[in-house]
Structure formats: C-alpha cells, structure tokens
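The chain below stands alone and is given in structure tokens; this is the form predicted on its own.
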Amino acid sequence: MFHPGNAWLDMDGAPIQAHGGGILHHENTYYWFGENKDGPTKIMPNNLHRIDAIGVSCYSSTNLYDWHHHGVVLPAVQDDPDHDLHTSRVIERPKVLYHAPSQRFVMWMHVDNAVYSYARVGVAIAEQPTGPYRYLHSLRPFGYDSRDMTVFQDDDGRAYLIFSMQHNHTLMIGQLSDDYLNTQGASVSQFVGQYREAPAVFKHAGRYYMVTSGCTGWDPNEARWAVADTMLGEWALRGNPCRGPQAELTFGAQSTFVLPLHNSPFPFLFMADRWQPLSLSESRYVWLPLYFKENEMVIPWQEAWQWQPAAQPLLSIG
C-alpha cells in the first residue's frame, strides 16, 4: 500500500532519493527520476537551504510500490566549478521523455547556482532509460529565466516545456524541437502575476490539465488546478483540488508530477514532495489518487491506500 508522507525504502532497504521527480512509463516498466539529496543540509547566508548537488537518481518498478535503485544516472561534476552540474550548483525537478524516432531518452531539468540567479534548463540524453545520461547543454528557454519546470509529451509526439519565469511572476508553455533537445516554435504566457510554480501537466478526455503551487519557498501552500483545450491555448485557473486535513496546504507537500494509471479504477496518480528544509535528505513523498467528479479535479487525502491495475474498486484505509 501507499502510505503518503511515511518513510519509503527501496528494494535494498535504503531511503528513496528521488525528490522533485517524475515517472516515465516505458515497455511495461515505471522509471522514477528525481533529485538525490542524500547529503547534509547547509543554511546559506541568504537563508536558503541546500545540499551540495549529487545528481539525478533513477529507480524502476513494475507495480509502483517496489523500487529498484539504478544509482545516480546523471552525477554532479566534481572538478569544474563553471559546469552547470558542479556540486556547488542546483540540479532540480528532472523529467525524462522517450524520443521514439531516435530511440533516445531525453532528460530536462532545472539547473541553477546556489542563489538561484542562473535560472536555466539543462538537457541530457541516454540510450537506455537507466542511463548513463550525457549532459548536452543548458539554455534560457525563449530568452527567459527558468526555475521550476516540467515537460509534457502529447499523443501526437509533440513535447512541451512548462516553466516559471520572470522570478516566478508568470508561467510559460512552449514547444520543444522535434528532437526534444531545444525549445523551438510557439510559446504562450499564462497566470501572469499569479506566482505559480511546481507545474504538473497531464491530459484527460481530450483536455489539458495542470496542478501548480504558490511560491512560499520550502513551506507548503494551497495547490490550484487549471484546464485548457490546447497546450498553447488559454489556461483557466481553478480552485484547490485537495480534500481532507491540511488540504489548504496540499497536505504539507508540493506538486511535482501527475502520472496516468493504465487499467485503473481511477485515472491518475498525484505525486508531491513533503519537504524537510532543515534536513532535505529526509523529505518524504505524498502520492495520492487524482480523479474528476462533476468536472472538478479531486485529490483526496488517504492515510493508506492501494492501487490495483485492474477494474477493481479503490481500496483505502483511513
């Protein structure tokens, strides 16, 4: 069963280190990528909490409960202080897409310096989902600063980058190039002046949906959901999808990804991080069911719950 907010160990008995992560479903296997924060937390002079960058972890599973660790598949760089992935920098919110024409796996991530003024996205590639990944370059997408971000791959193979820009003042959505290695083509600004971050994007019944958080640093806040008829169309910002204790604080967590569930009695898995800023390595995961009721998005709190990949009712406790 899932136990949101509890400690979660991999198949080797070690705490899972995949924060700010996302999941790729490829050839009947789930691959979970995220930030490895298995190091001491430092408090910087500007009161920012950080660890020296370690890199991106990868885990695999066939049932979403039991995860095999494949190590740090994109490691931080030790000996080049000017490198985007140097240990003194920030590597956050990695997401991986499969590019079928080239049979390559493309990782996008937020790369930054310790004071979050570099504000770029980085790109890496691999021949296998478990890596190793080779870092290619970073960029300021469409000429803008980029902080919290995600990527989304549509049914037609087109891919999009969604990112907070202008110091989180605005969210931007833009197309990726055909090879998924750069931004290219159209882009649109959304939620101007709303200060939304932590985007998680998915598609349901022909429409596009997004969950975001407000901007309160490591502290939790209220999630909001949005909907659009096209990725580059007008997005309508709606209310809080969370239901239950601490719903106004997203159950003490922050959105990171929404995973479609195949052959499931409910359509989506909502993934969030419950950050522990004084000890970031001990941050926990909050995974909950996401569904729609009367055209409203609902993420209900569950103390413990079970997903069965079949046409069975949702089993829950609490």
Second form
Amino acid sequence: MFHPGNAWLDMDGAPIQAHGGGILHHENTYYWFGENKDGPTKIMPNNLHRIDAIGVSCYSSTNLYDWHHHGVVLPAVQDDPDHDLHTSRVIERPKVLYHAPSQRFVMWMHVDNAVYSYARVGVAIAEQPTGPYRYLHSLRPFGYDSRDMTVFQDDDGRAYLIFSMQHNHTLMIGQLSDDYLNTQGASVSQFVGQYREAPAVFKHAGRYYMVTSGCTGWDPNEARWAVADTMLGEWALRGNPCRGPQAELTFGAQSTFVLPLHNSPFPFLFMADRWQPLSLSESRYVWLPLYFKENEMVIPWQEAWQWQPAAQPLLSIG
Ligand code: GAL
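For comparison with the form predicted on its own, would you give the structure of this protein in the form predicted in complex with beta-D-galactopyranose?
Let's see the whole complex now, leading with the same chain.
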C-alpha cells in the first residue's frame, strides 16, 4: 500500500532520497529519479534553507511499492566550484526521458547557484536507465531564466520542456530538439503573471493536463490544474484538484510528477513532496490517486491506498 506522508524505506531499509522526482516506465520497470537530500540543512543569510548538492538518486521497482536503490547516478562535483553541479549549488527536479532513436536516457534538471540567480536547465545522458549519467551542458531555454521545470514526451516522440521563467512570472512550454539534448523550435508562454511552478504534465484521452503549485518556496500552497488541446496551444487554468483535509495546501505538499497507471482502477498517480524546510532530508512523499470526474480533475486524500499492479505473466511449466 501507499501511505502518503509516512516515512518510506528502500529495500535496504534506508529512507528513500528522491525528492522533486519523476518516474520513467521502461521495459516493465519503474525508475524513480529525484534529488538526494541526505545531508544537513543549512539556513543561508537570506533565510533560504538548503542542502549542499549531493546529486540525483535512482531507484527501480516493478510494483511501485518496493524500491531498489541504484545509488547517486549523477553525483555533484566536489572539486570545481565553477561546475554547474558543484556541491555549493542546486540540482533540482530531475526528470528522465527515453530517446528511442539513440536508445539513450536523457535527464533534464534545474541547475542553479545557492541564491537561485543562475536559473538554468541542465542535461545529462546515459546508456542505461540506472546510469551512470554524463553531464553535457546547461542552457537558458529560448534565452530565458528557468527554475522549476519538467519534461513531457508525447506519443509521437516529440518532447517538451515546461519551465517557470521571468522569475516565475510566466510558465513557458517549448519543444526539445529531435535528439532531446537542447530546446529548439516552437515555444509558448502560459499563465502570464500567475506565478505557477512545480509543473507536472500528462496526457489523457487526447488532451494535455498539468498540475502546478503557487510560488511559496518550501511552504505548501494551493494546487491548480490546467488543460489544453495541444501542448503548444492555449492552456486553460482551472481550479484546485485536491479534495479532503488540507486540500487548500495540497495536503502539505507540492506537485512534482504524474504517472499513468496501467491496469489500475485509478488512471494516474499524483506525486508530490511534503518538504521539511528545517530538515530537508526528512521531506516526505505524498502519492495519491488522480482521476477525472465530470471533466474535473480530482486528487482525493487517502491515508493508505493500493493501485492494482499489472497481472504477472503466468509461468508455463514443463
Ligand atoms: C520551491 C521549488 C522547489 C525549490 C524551493 C527552494 O518554490 O518548487 O523546487 O526550488 O522553492 O526554496
């Protein structure tokens, strides 16, 4: 069962360190990538709470409950203070796509300095989902600053970067290049002046959906959902999809990813982070069902819940 907000241990008995994460479903295995925050929280002079960068963790599972740790598959850099991934910096919200033509795994992440003024997006690649990932470069997508972000891969293989830009004033959606290593092509601005961040994007019945948070740092706020007919079309910002206690604060959490669930009564899994600003390493995961009722997105609070795992193939004997 999922127990949203409870401590969650991996198969070695260690607390899972995969914050601001996302899941790649590849060849019947789920790979969960996220920020490893297994260090002491520091309070900076400007009251920003941070952990020195450690890197991106990877876990794998076939049932979404039991997670094997594959270590830090993109580690922070110790000895070069000018490197994007230096421990003094910020590595957040990593997401991995599979690029079928090259059979490579491409990781996109928010890279920043300790005061969040570098505001770029970083790209790394690997031959295997579990890495090791090789850091390629960072960029200012379409020339803009980029903070909270995610990536989305459509059924036709086209991929998109979705990022908060202009100091979070506007959310931008833009195409990735064919090799997924850069941004290139069309882009559109959405939710101008609405200050939305923590985007999680998915597709359902031919339309595109997004959950975002407001901008209150590590503190929770009200989520909103949005819908569009095409990724680069007009996105309509709708209401709060959360239902239940603390629904107006996203159950004390902040969106990070939405995973389609196959063979489940719940079509989607909503993933959120319940940040602990005083001890960021102890931030928890809030995973809840997401579904649609009368064309409204709904994320109901659950103390504990199960999704139905895909039927295992029968063993043939003899
Ligand atoms: C939040 C953001 C997190 C992290 C945090 C730092 O607004 O969603 O990913 O950047 O600010 O304060």
